[in-house]
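Only one chain is shown below, in structure tokens, and it's the form predicted on its own.
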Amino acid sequence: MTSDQDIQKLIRPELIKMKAYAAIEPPEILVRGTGIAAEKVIKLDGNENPYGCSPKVLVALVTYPYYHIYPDPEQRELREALSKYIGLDTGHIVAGSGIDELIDIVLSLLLQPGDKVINCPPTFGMYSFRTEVWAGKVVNVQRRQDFSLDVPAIKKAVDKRTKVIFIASPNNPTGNVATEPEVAELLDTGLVVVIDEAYSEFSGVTMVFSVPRYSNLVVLRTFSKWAGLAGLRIGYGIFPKVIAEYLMKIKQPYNINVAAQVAAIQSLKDVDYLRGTIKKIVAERERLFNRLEKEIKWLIPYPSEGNFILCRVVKGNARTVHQQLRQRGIFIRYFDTPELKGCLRITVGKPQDTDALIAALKEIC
């Protein structure tokens, strides 16, 4: 018979040494222990939106009759609403599975092994997570202390081997957006560069005008953060077309569900009300700062342009305020990285959710 020790050896080596991503988990998992019942938890870890959905999205799923039937492989109705929305053709258009499936997918067309990535961190771990799945390298190029991007070290760590510089703006998790120019600067070095824009609406900042004028420019979009559409994993990306071609011709036929595809096109008939909600989390984003700044002396909150707030502890154990909010049902991001060694990332929610936070750091205060 086969040994787990006989697959082992099948199985790549780098892959077994590698570490798992960390993924945010749902509040029935996070309950866990705690006593509290998961309609009680306060969730401000995941940057998922509190005001959840269009309520047209909900009337679709209901209602929606082909769900015996395989999505349409060329993703054309959620292509031509996603065209009249951001304003290009839907050949610069690709959907997946979130923004996490396009940035596999940009990586399987790219990378051969070796091949290297150049990530900034802090930022997004899943650029670097799936490059090293790719049997790619990882180039870090630290932020500067402000979390800016290091331009000219950017371009110093290029070699002949780099592939793709990846780019979130704003930056999950420090919340700072990148410039117009630093991009352009990138795009000179004729690399693919990558500009992760899930918090786009937030900021009211985008780079997707100028994908048609560049062949290595390639901005990636969720219905995630500003949708509320977190659960059924659908994003999209705007390539040069050249790069769409290849990519719709490599992804896997029905990588959208149909659940998906319907909520995202509702989603995009309802553009309104869910420009209301945006409106709404950037309000609470610049209160729940004032009063983190201003209320809770032992913390330093960086500005942001996403739809949550990094903050730095200054006096005191930032795992210890995690696991003591924990204990209170309040959930929060926890980082324990060099870059972000006593930072803790706060999403925000409703005033409420604001509220019950700021007395619970009072508390433990």
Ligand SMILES: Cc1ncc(COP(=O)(O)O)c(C=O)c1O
Given for the second form:
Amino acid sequence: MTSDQDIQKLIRPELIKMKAYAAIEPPEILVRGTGIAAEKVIKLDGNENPYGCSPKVLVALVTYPYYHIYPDPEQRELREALSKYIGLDTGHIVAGSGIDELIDIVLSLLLQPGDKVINCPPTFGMYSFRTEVWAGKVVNVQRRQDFSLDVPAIKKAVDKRTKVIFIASPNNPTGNVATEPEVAELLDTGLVVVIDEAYSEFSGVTMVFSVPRYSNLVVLRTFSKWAGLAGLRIGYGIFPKVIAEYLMKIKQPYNINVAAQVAAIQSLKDVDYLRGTIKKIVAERERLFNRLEKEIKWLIPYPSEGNFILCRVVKGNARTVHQQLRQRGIFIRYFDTPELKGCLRITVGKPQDTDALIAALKEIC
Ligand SMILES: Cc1ncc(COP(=O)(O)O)c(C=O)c1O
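Any chance you could show the form predicted in complex with this ligand after that form predicted on its own?
Okay, now the whole complex, with that chain kicking things off.
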């Protein structure tokens, strides 16, 4: 009989050694064992949208009649709607189950075992995690003290095996954007440069319009944040046409489910409503920043162009703060990495979430 050990021998050894991704949990799991009701949770740990999706999305989901039919493998209706939204033709666009899946498809297209991927920490963990899963080698080029990109160091790190550079802009968790000259310099390397714009609707900064001018610039976008659809898993990328064609060829034919497709199309029909929620979140980001800066003296907030604020605990212990907030039903993100030592990331919530958070932080210290 085959034993568990026999099976282990069949598994890729580097995956056995690999560290698992630390993903965030939904409210009903967060509250297990705490005695706090899931609906009472103040969830500021996942950069989700506290206002949820457009009400029109909910109606469209309930009335959609074809859940028993497979989705369009060419994603035509969605790509056409996206084409109108961004102003580039459908040949540049591929949709996926969130940016996470698009990162995967891009890596599966580009990487042979041992090929290198440049990652600029502190940043979103998915780039290094998925590179390892795809048998690539992660080359970390640390950001500078102020979290800006160290472009000369990135260029120096490039060698014959390097295929792709991932840059989040605004960067998660630091909140700053990459500048156009920086990105242009990276594009000069000839590598595929992926700009992850998960939060660009909150910053108003985008590289989308530069895509047709470069054969190596990729921009990834999502409906998870500005459109409040994180649970439905829907994102898209704007690619040079050659890359888009290969991605359409190699992706899973039904990679986005019909519910996600319906919700995304409906969101694009209700952009004015969603712009209203973006405005509220941006205003609340500024209010949260000001209150943290003025009222919580043991913590330094970093300016952010996303829907979250990174803070450094300068007196006390970040882990303890995180735990004490948890006990009060307030969940924020704590980082256990050397470059983010003493840091906490707070998602921008509704005004009442800010008020509850500030009151709790005052109680803690
Ligand atoms: C920079 C960045 N990119 C992508 C994602 C994930 O996007 P999606 O939900 O579309 O997979 C996140 C989520 O937190 C993120 O911070």
